[in-house]
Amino acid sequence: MVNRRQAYEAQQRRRSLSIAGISTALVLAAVVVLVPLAPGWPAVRASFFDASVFAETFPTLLQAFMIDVMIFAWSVPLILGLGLAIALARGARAPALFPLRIFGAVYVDVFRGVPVILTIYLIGFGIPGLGLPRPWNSPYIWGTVALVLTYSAYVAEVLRSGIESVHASQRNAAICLGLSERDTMRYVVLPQAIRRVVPANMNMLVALQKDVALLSFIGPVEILRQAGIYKSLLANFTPYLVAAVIFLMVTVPATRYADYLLNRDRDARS
């Protein structure tokens, strides 16, 4: 049975699910129709549109992404590990730890400060140019620790946001039951940490996977690389509008996930 209140939230929200339809309806018209009027149109329609250069060239930049994707899968648990170790060492208290305190303060500093593209190219160019021998000068490798580096440093501080946010009182009563400060943290503060900052990590992750696309600057010839490739051979700019489009066919669900479970959180909260 519906009550009064029930009755008027529910009109409320296929109200403003009306006017937001209309509103899109109206800013998408706007666009298909006042775009095709610029002056320029036509050359932008033959230079980023075209479905013919869209059908020859998805299979290949589509397979291109598999590059992207195995980057991805192989830094993501390096990421998640030393992000926690970091996370853990900023929150250690006890004084003989303080140097690790101050190793974990000077990294996240450092790898935050520096923009990623700027830490590819030092990791990436820098150290295979001291003639390591093969495998070892890889770019994948060095391009896949720049990019370690760099996002493990804002999950070790999203971890320790969610380290510090469980309340001083569970720790004690896990102490005052017996529980060591390691166990403690184990068993106790851990679990709720992470599971509160599996939204914003997802955010990360998210990111991660469009960054990775900037390993094509030092060599690997990955998704952006090949769409560059094609836009030279083709002189059109339609390869680049596919890459878009296969990073959307990701990041998209990806996103609405993230979206989902911050909104799930916020629920459990209120």
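Numbering follows the first chain given and starts at 1. Each form is matched to the other, and the largest set of C-alpha atoms that superpose within 1.5 Å is called the rigid core. What you see is a predicted model, and the numbers here were worked out from it, not measured in a lab. What changes on going to the form predicted together with the partner chain:
- For R256, the Cα coordinates differ by under 2 angstroms between the two forms after the core has been superposed.
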Contents of the next structure:
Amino acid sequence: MVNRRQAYEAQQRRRSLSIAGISTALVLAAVVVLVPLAPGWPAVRASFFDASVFAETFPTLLQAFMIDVMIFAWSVPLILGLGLAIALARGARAPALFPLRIFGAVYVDVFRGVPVILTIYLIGFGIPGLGLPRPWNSPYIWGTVALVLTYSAYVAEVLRSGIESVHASQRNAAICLGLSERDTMRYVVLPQAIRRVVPANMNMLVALQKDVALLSFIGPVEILRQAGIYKSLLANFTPYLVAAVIFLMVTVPATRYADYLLNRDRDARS
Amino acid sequence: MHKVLAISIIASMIAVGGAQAQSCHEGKTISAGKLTIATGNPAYYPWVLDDAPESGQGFEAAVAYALAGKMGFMQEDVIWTRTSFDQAIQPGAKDFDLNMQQFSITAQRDKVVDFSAPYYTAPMAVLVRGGDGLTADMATLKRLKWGVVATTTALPVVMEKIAPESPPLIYDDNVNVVEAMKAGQIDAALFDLPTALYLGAVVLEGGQVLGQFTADETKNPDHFGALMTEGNPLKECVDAALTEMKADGSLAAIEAQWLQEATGVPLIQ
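Would you mind giving the form predicted together with the partner chain, to go alongside the form predicted alone above?
Shown next: the complete complex, the earlier chain at its head.
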């Protein structure tokens, strides 16, 4: 049976749902009605929303997107490994390891501070310019290195915050049990730290998936560049819209999953 | 009497001709009495010298002033502005009357913007670095690793004519292509001949123009046209002026002055 309280709450819920529905419909209607009234709308529609260009370029762009996926796939383990190493270097307590801490701090400052695209340019053209023979001067290799350097700096900071979030009592307890500092980190601190920062690192991976497209600046023909080629050949911007749609097909589920992890984490704590 | 009549007829014809040239562009430019011409940012040799089109130095800068003169503009009525390729083709109002930055006329681009009659036809040329041991034939070209600038029509030529064994790498501008060549990431790049000659002689150390494709051999020889907004009423004035420049030889003279070294490059068999 529904009691009066539940009936009231159900009514309130229906009310807020219908208000939300009506306001959304009004906004949509305003956009759909008002935007086409703009004097330049036919030109914008022809340049950005050409259905035939969309259909023509979609298969090739989807194929080009596989290059992004590939670069992403081999970057991720490198980033996680290097990020963890940097985080541990920054957290090193022993006085003899002070140079390692300094290195970690400088590394993070440099690669978080320089825009990704600049790192890609400098490493992608600079290092092969030293005269490396093929295939070691490939833009794929050095572009990946640039991405790994940048993103491991972010991931290291996220991991470090996770490590520091583990309460000191955990370390003390581990020492009382006779664990070495190394084992404390490995069996007590890291498992908890890594689990806590999974949602934040999911966010980093979504950002990485998008930034892979920046490698197009040093030569690889991936989806962004392929869209640019079509734009130039067809004098039409629709291929960029296609590329955006293809990215969304991957990044929206990924961000939803990151949100889900975040919520689950929050619920588990409360 | 006859003489006077003839002179007065000629005089009135000149006056009418002048008046027509004056009035052709009237009300058709974005600012009255001025001709706004866009070029690239930066603009490259030999099209514009020292990135300063105001000097009239360089092929496109010289053509622009000659064209403006034929259309009845004074030299000081020419205003220069800069656009990227994307700004040139995006929908909406433009802040230029003409855009001259080696735009190749293609049917697909022509649907979106208007092109003037061509003012130059560029052969495509192959730029390599340290080309010893390379010969200008198709078998050699197929084996090379290619680089191309994305916004040019060189890419279809590489893909269809040369059809290299490994897919080409694509870059944003000439400088990046040269940088990739220095880094050994690519062996060869395709440019229009004057650009290839300049890059090979000045920018790329050890650069060499291996050969050129003849215009008739290429399916779509690269015709450069001035770009205008779609349906621009100014087009007829520009085309009339260009036709006149071709007929009186002034366009050829400008080409000879600024692009004269574009000869003597071996043809690719």
